[in-house]
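In structure tokens, one chain follows: the form predicted alone.
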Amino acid sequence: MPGNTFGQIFRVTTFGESHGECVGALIDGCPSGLEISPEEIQIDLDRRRPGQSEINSPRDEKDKIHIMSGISEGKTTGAPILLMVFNEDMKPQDYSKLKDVYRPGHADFTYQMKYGIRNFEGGGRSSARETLARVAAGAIAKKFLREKAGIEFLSYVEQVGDLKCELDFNSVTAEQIESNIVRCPDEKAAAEMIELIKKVKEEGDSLGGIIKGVIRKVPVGLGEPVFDKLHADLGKAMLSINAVKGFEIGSGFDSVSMRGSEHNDEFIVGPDGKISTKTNHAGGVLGGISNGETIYFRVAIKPVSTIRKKQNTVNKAGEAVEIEAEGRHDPCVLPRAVPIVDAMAAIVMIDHFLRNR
């Protein structure tokens, strides 16, 4: 099964299944000399792990990180870094009824057709549990970029269902994002989102929404035209995340209703002699290369496929059957997906930063 590695210089390979023994990441190409501790990686894993609150999956995983190689005396050595988390609260028996059934909205059918076999216990590699490996690798990428280039990453829940955050992303802080369990910096919208998620959970259904990604203090010059444009790689990274159905950068789809005279970001020279733009409809990228402005993008996430409502489907024998899912699942994955978006953005940016050097 190819397709498990991301990046060209900073290369991240993930492994493991949802209800297997472990999940982890192998990082190759991380420069030596970066100070990093298990505790620093754990901070991001704790933001992603299940069981954080009443609106998350009740699966009880501590997701304790184990650094198996590539770090000595608290510093990266330049050798491959192996990061592992051992699964503790596996319940593969919860999926025994699904062994021969294709769940609507899941990858059961496509994996079976492609490989002739599938890991039915929680979806195996198609499970969102794989993303903890990305978050662990992303924690290292974020620290490197913060120390070497001052780059900052900030993602938050902008929308759940029809409820929207009304704050300007330029003013949003990490403290605002982490001030509530839904990770929306708008206090009023967050309270409404939480109540909506609870209501939908009681109904046995699920919700989708939008995560806003923000990357601040980006240097000019990152990105490799023509096929490795910075925003193209960001798009691929985000679309590789489970349940993501859309990506836009800058003004995105709203730009189709604008005229060129409105959308063009005029250049200006500040008092310090630095060139910048008056507006930022481009989202910090021109011609696939960062222009020094804040990069911002939106990621659309579909409703969780596993719901407690009866649905029609078919089994491996081609017979029509009815299914009602069991197990432990999020009614809305957006709060836990925030650190995943941060991580994938950081993995893209460190790869381009190292390529640019």
Given for the second form:
There are 4 protein chains.
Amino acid sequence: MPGNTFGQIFRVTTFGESHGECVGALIDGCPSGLEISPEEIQIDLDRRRPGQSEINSPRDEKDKIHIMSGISEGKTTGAPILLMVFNEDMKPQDYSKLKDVYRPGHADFTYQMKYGIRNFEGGGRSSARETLARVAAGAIAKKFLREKAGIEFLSYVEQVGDLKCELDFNSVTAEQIESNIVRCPDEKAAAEMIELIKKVKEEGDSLGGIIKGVIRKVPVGLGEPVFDKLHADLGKAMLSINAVKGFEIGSGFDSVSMRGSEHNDEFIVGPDGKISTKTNHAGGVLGGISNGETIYFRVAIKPVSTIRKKQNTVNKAGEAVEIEAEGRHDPCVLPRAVPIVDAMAAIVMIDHFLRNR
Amino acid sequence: MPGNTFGQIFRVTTFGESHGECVGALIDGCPSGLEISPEEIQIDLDRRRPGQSEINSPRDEKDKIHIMSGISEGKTTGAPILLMVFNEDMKPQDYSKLKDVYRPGHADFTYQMKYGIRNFEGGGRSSARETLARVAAGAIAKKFLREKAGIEFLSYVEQVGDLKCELDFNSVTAEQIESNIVRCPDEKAAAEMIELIKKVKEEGDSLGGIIKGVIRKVPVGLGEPVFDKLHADLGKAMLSINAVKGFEIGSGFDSVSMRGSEHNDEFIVGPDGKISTKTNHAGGVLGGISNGETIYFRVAIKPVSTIRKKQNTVNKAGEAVEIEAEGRHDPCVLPRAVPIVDAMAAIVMIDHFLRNR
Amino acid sequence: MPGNTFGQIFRVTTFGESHGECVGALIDGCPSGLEISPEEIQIDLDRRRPGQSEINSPRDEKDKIHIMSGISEGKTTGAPILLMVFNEDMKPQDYSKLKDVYRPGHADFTYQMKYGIRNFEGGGRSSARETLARVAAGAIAKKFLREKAGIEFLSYVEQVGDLKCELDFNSVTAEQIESNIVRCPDEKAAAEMIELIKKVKEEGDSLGGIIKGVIRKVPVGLGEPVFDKLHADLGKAMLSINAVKGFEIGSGFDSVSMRGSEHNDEFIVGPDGKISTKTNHAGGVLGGISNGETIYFRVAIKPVSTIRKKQNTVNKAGEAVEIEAEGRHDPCVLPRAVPIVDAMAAIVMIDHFLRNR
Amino acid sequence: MPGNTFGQIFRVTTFGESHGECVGALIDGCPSGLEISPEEIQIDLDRRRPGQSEINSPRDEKDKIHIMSGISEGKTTGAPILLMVFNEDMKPQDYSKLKDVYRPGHADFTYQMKYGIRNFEGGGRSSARETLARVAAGAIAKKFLREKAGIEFLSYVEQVGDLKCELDFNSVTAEQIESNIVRCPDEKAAAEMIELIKKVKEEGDSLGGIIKGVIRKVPVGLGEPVFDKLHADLGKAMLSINAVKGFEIGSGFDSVSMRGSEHNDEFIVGPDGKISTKTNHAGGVLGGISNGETIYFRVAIKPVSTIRKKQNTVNKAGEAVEIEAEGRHDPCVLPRAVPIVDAMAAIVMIDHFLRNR
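Given the form predicted alone, corresponding form predicted in complex with another copy of the chain:
Starting with the chain above, the whole complex follows.
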């Protein structure tokens, strides 16, 4: 039973291996008539690609998108959309030493046990390179939702290690997020984060952090009542991203220390008769259905598993061995994960938007 | 597009309303030949039902399970299994005052907006009464997994308000969990939690908390690599439970403050040649696939939305109103949510177990 | 991987065994706000039930429908609809002699091989009794389509053995179909069919025949272009009914002897500017999508497998044995299959109607 | 809700347009470890491609297959398999005259109505060119089933116009089928068919016919009891192929004239204790589940809609117009449809084979 497809109506299937011919996404269910160009998709891919700044992996992958089907004269036709990036700048020799070793924190061991095969070069399907396909599909979802419903996606880096962004998410702008290479809208925190990432990189170690997901101008009524609650699908989408260890919506884990009388968001009526809530502990979702407030959530990302420090582990033969990574890896994936969070959020939202029609 | 089904192979669809004729689950895809009796299912339903102790809602629902199809001579036949509980002790008058009011923290507003109908009595499908269907289906999943694979589910209350269980989850036993009415295996913490719940109940207020989910003796290889990662499906399952605001696997949000060199779980070989990890920050899942270590996760539950304190809100006519609940509600749902967490975990695990064959 | 569900958006799952507690259907995905009463559903169930006339099985099953969830104050709420019939007048002793015998033409052998279990009494899930669940679900689908789109379903018996209805399907009315117990609108043919059925019943033998399916006032645009073509889904639906051996749409197998120049339906424009086709060899579907013409198709039903004549077969022990059926069976199922064909057609059409929104 | 995917576990999604960049299939769910080469797939594509003989369309499409992902060192890895053919020899000018005309028998009208767009060049997704993707995916399915279960697929042309193959399907060989350009194993009939096709081509007209599908060495137990009966899924698969108007399994429409006592296949025991049936009216399926006998079915294909003769029709502006096709079309698609029938049969069978594990 395959697991490479996400969504019920807007169905995204990703394919390709980090060191194979290509990586891409096939979208079935995109409505016809949406204008979309390769250039628009490329913008998000460029935000995800390695080598975009001094704090990323120096791998120089251009990740140029090709639209192979489903779009005619610049518009979606309702037919399946095939999006592809052909691989380049692969250095499989970076991985040859690791061929028979189970890298700590990686999927080598579990893949070998499950499939009897290990697509060792670059991690095969478990490589974060798979996420470029999500970003490409998400770019189409975002365009559709912006045009048809005005929905906006604005994720950013909220925390790196113990350094935190101190801004209120309600006031953050896209410009602020893109104003620095770490994608944290708080300039001061961003500067410190960049320093920390450089320092940890020097040490051959790695860092985790938190991405804040923000979705604005959401219509009321998206999400299904029981299993397919909007935040349950958002949670699954985020947890399916490599290295994610936790997800919380609205007040999240902090709600635990509150009383019901504090936590409940009172309904109020605006002068225009519009009903909203005074506070937004719910995070924009009540009973699994969007209530029209801003949706916000937090995604915990573990420190990158690939480090240059020496580690003890085991090889396929069951022998204890030492390894030291040599590939060109990120000390901290958060800046590049921001567009991935946006993309997966958009893929969830378009699916529920279309389900709700 | 309906959202009342969970699972790909072991498919659970729940039905019924809190104040209708019945609540239940239809399971399609349960393998044939499993012995299961109503009494075994009833054990878990009794752990979930209201009125089981002094800290629960005093509603006296017996929640007696009926197996209506799919089981012949005590064994599953491979045909769909229909599980039903007929409703009783309903007091719709408890709700009549709330007919036109949007209760803060509840799904009244979003249902009304989405469906143009509000099944006001007891919340209809958004009522936590729906979860009894999950517990019934989960009892079958747990039995199957125990018999075929030895897998064990051991969730418990880890935190109520700010009071925490101090035990190591690795040593917790089912007996400890069931030894007190709050289902916290740490006796001392349990006593304090019970006091706190009683106090908050007096005040007409409510409490949230954290449930720790523990799954032991998991075979290697469950879970799919990309979107249907094992912890992504566990996360969705937990977030689909009423009042859940957060989910984390293994080190979760705490991983953010660690370096890769600290967080990576080194592989080691036992004297029997069995490969395991020295630490278990991963929480039993690597690359979305179980690695054979204990799976553990935490589920954040917000304070119950229904409180006896006066609250400001809005009614259907768009007028500001005050409400005070009068129904027979729980001040803290955590003790009753423990079997729900186990059930949803088992429903996820049986689905991935069957997918992996 | 279970197979008890039909449909993508209007999802019907059937459950129950012919000699268990109940048979029924769970519908997930029915839009909210549809008025539907048990009495409306009962009309179709009464057309399907045994014992309704002298040419049916004399089993006297009342097949009284119960709506257990999803409908409140006479209207669908958008929640899952549970429809149930509790079994009665079961005479399992009718089947006890057959316990270990593989009846020719029946699923006994294949079930035993597949599941290692044989739910012998009345055939379990392979019993045609399962189809009452389809008829109940179909009644809701028909009501919805009539109200929202004016679509009409008018199946009838076109052939029994070699006796054929000579009427043009375009002029047939519901009254004509229901005017006789064989449900053939051609009075003369109907009388002959009834005689033939009685005669064959006397002989202890059985008959097959053809049901013509007719769907009128279909909007343009239903059906999906590639795999989920409208007539492909109609075909699957019909072939999933017990005893069906063939399906053809429009000109069907007769198209084979025609030239393209004869077969192509020319487009014409009406005085109102409406585009239609001059002929309708297509049967109302072009490229898998409805073109607004009447949809018509034919369903071939084999002679009933249960006969009173002596037959040679094999038992579970692999011994050659003789059997003679004693149950109360139909010599010809066609009159009772008419509402089943309508129901399955409606279930396909509502699903594509909702998919097309 | 998209319709471009077939299958539950072995999921095939096709993409691409007849006059776009490419046509192909993405397979998710193919088990790992299967050896497969582009050359093996190419064999079936070459049987389908135009220009392979004097009775086909003279379009010279090479249809060279590219495996883009999911296969490493010649073996499937368990990851999605992307199969692509890049388009060439496109002559869109062939279609420019038809840009605004609704061709009789084609999907132009229904696409325009459904999508508001018409991908006119070569029919877009409704083009039979889409079927090359099915043939490519089917080649992998056939290889898997031959290796793991010994299942054989042997379809052939049974009828063209009124000319019939007189051979018993039980004795037909692959060599006989491939011994002539019409793919009819009866040499004499084949010669007549070829003459007829040439004659009709001269006349600017077209022909239909019947393909017999044969599946040998099928294990007992494939297929699901209720909706996903094996022959229901085969029927849907065949009816989803362009120009197919009918499907029958085993005795099919002929069963209608038989009595139950004639039609029932008696079970017998072989000297080795193996249970089989004396006759095979069932066509290898009982109660929706394979019984181990040869599966055989017939597929009715209408005469090709594109003809060179003058036809009356209507254009987008709603004006009556005359058309005469000029493209390079087949007068009879049956010889090229044989590998498509095999491919779709294999896609159904592998899915049920994997579902049955």
